[in-house]
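A lone chain, given as structure tokens: the form predicted on its own.
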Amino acid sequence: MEFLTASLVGWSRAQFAMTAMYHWVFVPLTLGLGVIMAIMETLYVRTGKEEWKTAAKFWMRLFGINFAFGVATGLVLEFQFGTNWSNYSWFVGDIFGAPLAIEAILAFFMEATFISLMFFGWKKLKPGAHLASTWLTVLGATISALWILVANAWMQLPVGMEFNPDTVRNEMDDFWSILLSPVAINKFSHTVLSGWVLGGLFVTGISGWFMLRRRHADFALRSMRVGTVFGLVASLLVLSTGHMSAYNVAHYQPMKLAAMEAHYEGYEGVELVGVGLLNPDKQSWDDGVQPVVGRIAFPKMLSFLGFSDFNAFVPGIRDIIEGGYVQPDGSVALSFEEKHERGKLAIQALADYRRAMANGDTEAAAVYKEQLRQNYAYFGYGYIDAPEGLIPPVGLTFYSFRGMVILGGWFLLLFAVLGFMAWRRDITRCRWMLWAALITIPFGYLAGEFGWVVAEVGRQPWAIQDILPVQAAISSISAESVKLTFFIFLVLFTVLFVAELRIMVRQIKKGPEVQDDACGTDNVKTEK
């Protein structure tokens, strides 16, 4: 944590990590909940049985009140845009602002009409017109989450932008080439998967609660069969989409990929580390020291996650700054020298282009302009010091990756297994795999967030990949400024954490026979 020392960009990053990640805690449960409840009232509709409508119930109001949560701590996370980053909101505010403004006006508006109806119209409303307005309750959630990934991925990829050295801003001129660019659509599909996966181990685990406490066995039971056929799907659709999140990271971050992989130097046919340690011996990037020990690899993995070719090269952090190797483009990889010396002319341009501008100088300005334009791509690299603050935090993103894999693995597995035994009803037989199940829900937020550290400690040092570094994208404001609000959102977050740990306990203590409650249940009890 030594970046914390007195940092204004230190303290910055990690108010705003903290804040993201307490967000994160609601969020994929909003996702995934959702859609496993709209699936019981679908259920309900074309069956006609109580029993569904009474489980649909239940998880809309879990639903309910983590949606509330996750809305406050969503709010605070867009102001710090504006607070601690208004050299970033200035220099992209004009792209990065459209997603956040559509999301806001659309999908939240959405969410707030429909989840009214949903909560306050099962009396009100035919069946048919309630289902539709819990299904749209879920679609707003799920658009709303579309734009800031969207928002987020152009940060990764920024693409569909012209730099405008008049304002000193960047400009969108292309909007469908940032909502479609690959790496947008991948992590909407990725991170909204994750969100039904955890939706799954939580109603999985809460039903599997129920099943030890011997309580609401048939309520138990539909809604462990729903939540597991439901968390296997979803788990298997999230292979697919982390092997395209490889592709993308490979081709626009290799960075990234090769922190996530302690890969310092490279080669062809490079394995995929499944387990292992890394190396304190190992203090730079060109010691030629091995970088991880006792590790257990698969052969050539990497390279077929990466480029789809089981032979193909996989540039290590060496290779990286050193550059001189093929890129997947066809191109030679410029040295950081390079880039950084290209990224001083940039900025030296601009400047040269205003002084122009204010004196007059028209024939002066458009050659500065030239200049600015053929070197704007490394434009950030002027900030960049030494090769060194390219390396991103090696050790946590590496552990964070292989965190978040090794879980997907455990998911899937107790997903099947449990699922077969839910369909054979003889469940309650085997205890373990009921506590198993309730113990993994923590993993499931945790699997969450590691995927997460990987995605933004990975892309370190880059507020926007290549463009702006974190160092020029800070507000000029007093780091203990920062540091007082980031103990006091700490503080603020953690009630609000704790507070709605023990609403939902309380609300699953009562189980699924709560009367006159806000989702308008009949006075229905279910067996005990």
Contents of the next structure:
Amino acid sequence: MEFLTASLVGWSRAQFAMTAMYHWVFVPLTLGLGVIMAIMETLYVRTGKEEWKTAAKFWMRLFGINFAFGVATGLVLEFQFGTNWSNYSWFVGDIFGAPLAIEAILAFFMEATFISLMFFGWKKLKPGAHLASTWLTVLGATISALWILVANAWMQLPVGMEFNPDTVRNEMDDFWSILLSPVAINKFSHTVLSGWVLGGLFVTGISGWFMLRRRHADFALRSMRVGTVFGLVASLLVLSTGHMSAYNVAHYQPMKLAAMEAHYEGYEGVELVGVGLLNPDKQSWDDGVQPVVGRIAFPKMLSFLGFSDFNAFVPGIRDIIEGGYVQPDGSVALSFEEKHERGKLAIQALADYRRAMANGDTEAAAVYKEQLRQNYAYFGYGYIDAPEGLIPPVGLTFYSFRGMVILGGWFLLLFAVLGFMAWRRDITRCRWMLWAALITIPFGYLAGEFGWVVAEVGRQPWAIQDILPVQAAISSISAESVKLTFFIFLVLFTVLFVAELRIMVRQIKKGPEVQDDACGTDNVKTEK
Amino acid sequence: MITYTFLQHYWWFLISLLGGVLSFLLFVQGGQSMLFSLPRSEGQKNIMVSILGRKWEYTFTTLVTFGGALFASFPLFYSTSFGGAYWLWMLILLSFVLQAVSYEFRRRPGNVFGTKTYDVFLFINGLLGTLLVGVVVGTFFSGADFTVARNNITDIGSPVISRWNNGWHGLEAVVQPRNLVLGIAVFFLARTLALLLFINRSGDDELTTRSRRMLWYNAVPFVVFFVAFVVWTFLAEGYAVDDAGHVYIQKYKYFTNMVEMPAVGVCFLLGVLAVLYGIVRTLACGNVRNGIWFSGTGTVVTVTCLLLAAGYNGTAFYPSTADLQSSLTIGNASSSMFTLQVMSVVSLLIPFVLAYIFYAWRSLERGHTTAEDAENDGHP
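The structure above corresponds to the form predicted on its own; please give the structure of the form predicted in complex with the partner chain next.
Every component of the complex follows; first up is the chain already shown.
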């Protein structure tokens, strides 16, 4: 935990990471469970069967409990861009702020409005209108995810902008290329679908628990069937979008890919490590020590995942630092030293330009501006003084990636087997499988967190890829202040999380028969 | 012809309007601050929570939108104020985190801390949320202790552009008398609006009667503190900016703005009159229940006009007391023309958003809220 030293950057990162990780406990379930409860309500409206209404209401109650915490952590995240990353906010706020504002205008109000109708409107709206409210709540949550993920994707692949030396910020010049960048599209689909997988795991796990307790058999079987089909479809889609993620990382963030695989020395036809341990003797990127021991690998698969070519060259960490290899666009990669020099040149050119402009020397300013333009692609490298500063934490990235992929494979298998048993056999007789479904729920959360660790830790040191490293993105406040707010938020979130867990468990234990609260009181059909 | 200047003014208008709507919706916080003083029974408290609980997400969402819109349209304010007045914003955030979970958790079995703890959370949000938002708005008129130096980005060892000049990081704004006066005014305004809302929505006669009585004790301090703030601000020096972007001190700047922008000045007066009319009519006539609509609309208009006066007519909307030329204006703090154009296209959807909010509000607010309704709603 190197970053938990008393540095401002470290504490700022820790605070943002902690808030984001808590946020991601709640958001994926909102995305996934929302669709499932909407499907169930649709089945109710189409068939008129009260059993579907009962099921939809039960999952809706849990959706509501889960929702509030996501809202709270989301607010803190949004404001932290300003409070803790103020330089970032100015440097790229012209581009980054727009998706956030659009998210608020288009998505948050939709969620806030229709969630009220969904919860309070059972007796006040016609079934069709209520169903529309439920779907619009889910749509609002999904649109919200779209815009924040567009913003996040832009940080990984900064497109559609130009640096303005007069305002000292990056300015948007192509909205559509930001919205439709390959990273944005893939990040949105991969992330939302992973939320759907969690929704499927949650529903199948809880349904399995009811079956184990031999309670609400009909409700549990209905939910299990919907959950497994939904989860299986989502898992297959996650698999394909995962492949696209690897492709994007290989093309736009090669260092992240190298860290994910602990891949130090590049060659053609690179294997994909299935399982393995990082070698503790590996001390440096250029010591030549074998980085992974005891590994089981899939030959040539990393080349295929990254470049759709089993024999493609995949640069390792050493190659990226030393440069000299041919990149996907045909150009020859620069070394760190060269990028660092060009970055410093860009920063100096900016300083010279502004000085020249202040002195009214427009001729010199034009020269410096051109110098800046030619070197701006490496602007961020000017802040990094050693090649080690380019390497993200390999251990965390490597193990998180394995954890995510292995768990994803397990979920796919679980949904397939559970689905087969639920649709074709008497699943209640297969108790170990029900236990497996129940126990897998927390691993669904874990897989999502692993995914975000790969995405965010793996792109360090960049706040904006190649343009702005985290140490140049922070606010000017004391590390002690951030440390204090870190612990305040940590305690607050943890305490409230414990409360939420207990509430959720109590609500689940009550089962679908309870006539109370969130969904009104009208004739909830009981199952005994 | 849509110019850059027009778009900057358009977005400052939207920010001002959002600020006005947020001020109105702070009735949720105002109501929360009376959870321990207004109701005489648990049933009455549940009615209050039920009335407020159907609206808290609108306030919360408006706050988020206010932040998002500021980020997108005036990013230099976002980076300067949020990163500088760190503790002020953190306190606001903390209080809203407490609120977000409390409506859902307070009466749920297994909530660990018991209903009263969550009610205390709501009270804290009601007190701090209103007071501190008022203090932040106060700094638009009184200024803040920061400097902005864009050249800092070229200093590799210390590249932060916006910096705060004292170690209190925003807490100093709370003890600045004029900010505090506005904070207190906002606190009592929120309570006043909440009482008017309870009078309008409550199906419990005793709660309605008590709300009318409490209205005296909240409306009078609100008027006193609000008038004090307005008079103080109109008589004080303001921060003007000339066409070249040079910021200077001008006597009676905000009053002058109201005079030189007669539409804003007249709307401001009409807004204040509407607020007062809603209050006075409710106090004077025992059967009047619609005061909230007059006072609510008046609040939106009044606050919008105040914020317009803070940014329009050559005024620095976020003055720097440390370095006048670091002050933020709608000209130097805004996003690029292209971004403002994109955002303006999106803003055309706002009427559509307002339409479905209106539909939802109408659908859920048929009839008055009774103790039975409160028992059966989504916040047990």
